[in-house]
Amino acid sequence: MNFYIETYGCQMNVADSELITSILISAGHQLVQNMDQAELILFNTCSVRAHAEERVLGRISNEQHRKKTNPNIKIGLLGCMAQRIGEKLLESNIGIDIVAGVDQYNMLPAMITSDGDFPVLLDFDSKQVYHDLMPVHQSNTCGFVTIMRGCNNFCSYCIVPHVRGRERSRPWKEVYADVKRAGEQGLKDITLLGQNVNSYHDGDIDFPKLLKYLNSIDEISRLRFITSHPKDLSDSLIEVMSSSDKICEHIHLPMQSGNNRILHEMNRNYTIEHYLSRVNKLKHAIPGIAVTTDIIAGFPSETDAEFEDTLSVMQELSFDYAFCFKYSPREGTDAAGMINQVPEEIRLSRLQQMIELQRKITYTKFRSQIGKCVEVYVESFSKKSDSFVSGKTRDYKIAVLSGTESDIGTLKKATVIDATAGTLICE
């Protein structure tokens, strides 16, 4: 069958879609880039916020007309949303034919050809790491490599442990082989993925040791990783980051709140003092490192003063970028049942304040780069003009500069001559 995948959510879902593509192609199916050519339409979904699920339900509804003209078309629901409410959606008869959870992708070929014998598979598999499966990378320049699956942290607001199962690490030799093969395919900028990469462990190989091995791979030029949990960011990891030439000068370190009581209610297992000490140590060990973060506005019972604490820390640390969200209750999490839920209008107001503050900080950060020489890994043409190419700096800032198709996939030294709140203009 010709199949089409539409992916929602985080980079982990992007990597899973590449894994699913590998599984289906190995079974004789064909990936198409246009939904009009597809006999099998797969939605790989996200459940982190209600809005993400609402978007998918809207898309499934929109595509039902295809079944009227071609009754052989099948629609599949995959990923976190499938794990959370897939069985309920299948029973509601909204037009879904198959539902597969995050540990059941190997069963997709059988599900597709089963004529309805088992339309839903959602069992967690505590040992599933998809051994010896090389994903089909969608990019010609950058690659995602999953190093672990699941999460053990159970932050009180987060649905991820409930829909992705417990934490397990892939064998380090398989990770090494995946990164090396990606480099051989021309993907020079590699991002390692995990819900908490800092807790990676395979025998006596922890995350810092894994990074040391991967830094030695000649076929790649850059190495990144997401996401790091502040409670597990060790001195040894900071040392490896500072001494490894391929590890980029950027870390994504979710803060979530700048107030200790709220952090406790979130079950984050660190204080804001600990968070500040980790960021300061990173900045001392790696001058110029870019720190990005996630922050939640309007967590249950958050007061105006506690919200102001978060704004104060944002100003103190001057994050290069912050992904800001209003709290979204998720059924099944501890926070959804907490009393003193913050009214929606207050959550939205706090979110807007947060976004406006971060926009000013980010603009200042980008403008401070003017006059500096940066290394740009060219990934594509600029969206605005084919006379310019676009890529990322080592500290994860988008940069544009004049160039041609031959520059794509290469490293370029460039001088920053101007900057917006989201792009470095270089020559």
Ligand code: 5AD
Contents of the next structure:
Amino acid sequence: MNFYIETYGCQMNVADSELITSILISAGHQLVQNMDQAELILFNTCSVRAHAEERVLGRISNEQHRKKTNPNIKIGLLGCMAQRIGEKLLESNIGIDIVAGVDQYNMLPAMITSDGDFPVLLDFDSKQVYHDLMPVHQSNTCGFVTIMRGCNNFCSYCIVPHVRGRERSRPWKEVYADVKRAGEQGLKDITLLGQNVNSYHDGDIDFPKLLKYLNSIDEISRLRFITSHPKDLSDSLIEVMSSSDKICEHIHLPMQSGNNRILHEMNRNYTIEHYLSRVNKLKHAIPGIAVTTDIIAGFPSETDAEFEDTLSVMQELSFDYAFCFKYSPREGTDAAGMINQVPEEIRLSRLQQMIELQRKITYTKFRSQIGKCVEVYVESFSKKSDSFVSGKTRDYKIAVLSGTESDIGTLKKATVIDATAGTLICE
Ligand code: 5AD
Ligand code: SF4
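Switching from the form predicted on its own: structure of the form predicted together with ligand 5AD?
Up next: the whole complex, starting with the chain shown before.
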């Protein structure tokens, strides 16, 4: 069959779509880049906020007309939303033909050819790490490599542990082989993925040791990782980051809130003082490190004063970028059952204040780069002009500079001559 896959949510889902592609191609199916050519349309979905789920429901409804012209077309629901409500959606006849959960992708070839005998497979498999699969990378320059699956943290607002199951690490030798292979394919910038990469372990290989091994792979130029949990970010990780040439000067460290009572209610298991001390240690050990974060506005019972605490920490730390979210109640999580849910309009207004503050901070951060020499890994043509190329700096900022097709996939030294709140203009 010709299959098309549309991916929502985080990079973990992007990496899962690359695995799914590999599984289906090995079974003789063909990936197509245009939905019009597909007989099998797959949606790899996200449940982290209600909005992400609503978008997918809209997409599924929009694509139903295709079945009228070609009754052989099948629509498949995969990923977190499949795991959470797939069974219900299948029963409600909205036009989904198969539903596969996050640990069941190996079964997809059998499901597709079974003529509807088993349209839903959602069992968790606490050992599933998709051994011996070679993901089909979507990009020619940057690669994602999953190092662990699942999460044990149960932050009280978060659906992820409920839909992705318990944490398990992939064997370090498989991770090593994947990173090396990606490098051989020309992908020089590799991001390691896990819900909490700091708790990676395979025997006595912990995350800092894994990074040390990967840093020795000649075929790659840059190593990154997401996501770190502040409670598990160790001194030995900071030491390895500062002494390994390929590990980029960037960390994504979700703060979630700047107030201790809210952090406790979120079950984050650290205080804001701990968070500040980790960031300060990182900044001291790795000069120029960019720190990005995730923050939630309007968690249940958050008062104005507690929200102000978050704004002041944002000012104090001046993150290079902050992904700001409005709290979204997720059925089955502890926070969804808390009394004192913050009214929608207050959540929204707090979100807007955070976004506005961060926009100013990011702008100042980007402007402060003017005059500096940076290394840009060129990934593509710039969106605005064919005589410019675009890529990322080591500290994860988008940069544009004049260039041609032959620059794509190469590292360039450049000087920042101008900056907006999202792009460094380089020469
Ligand atoms: N509501 C809003 N934001 C959430 N996140 C996770 N769950 C929720 C929720 N229920 C955010 C967190 C996390 C990021 C990936 O999504 O900030 O770090
Ligand atoms: Fe969700 Fe917390 Fe796990 Fe991240 S660490 S996936 S926020 S439960």
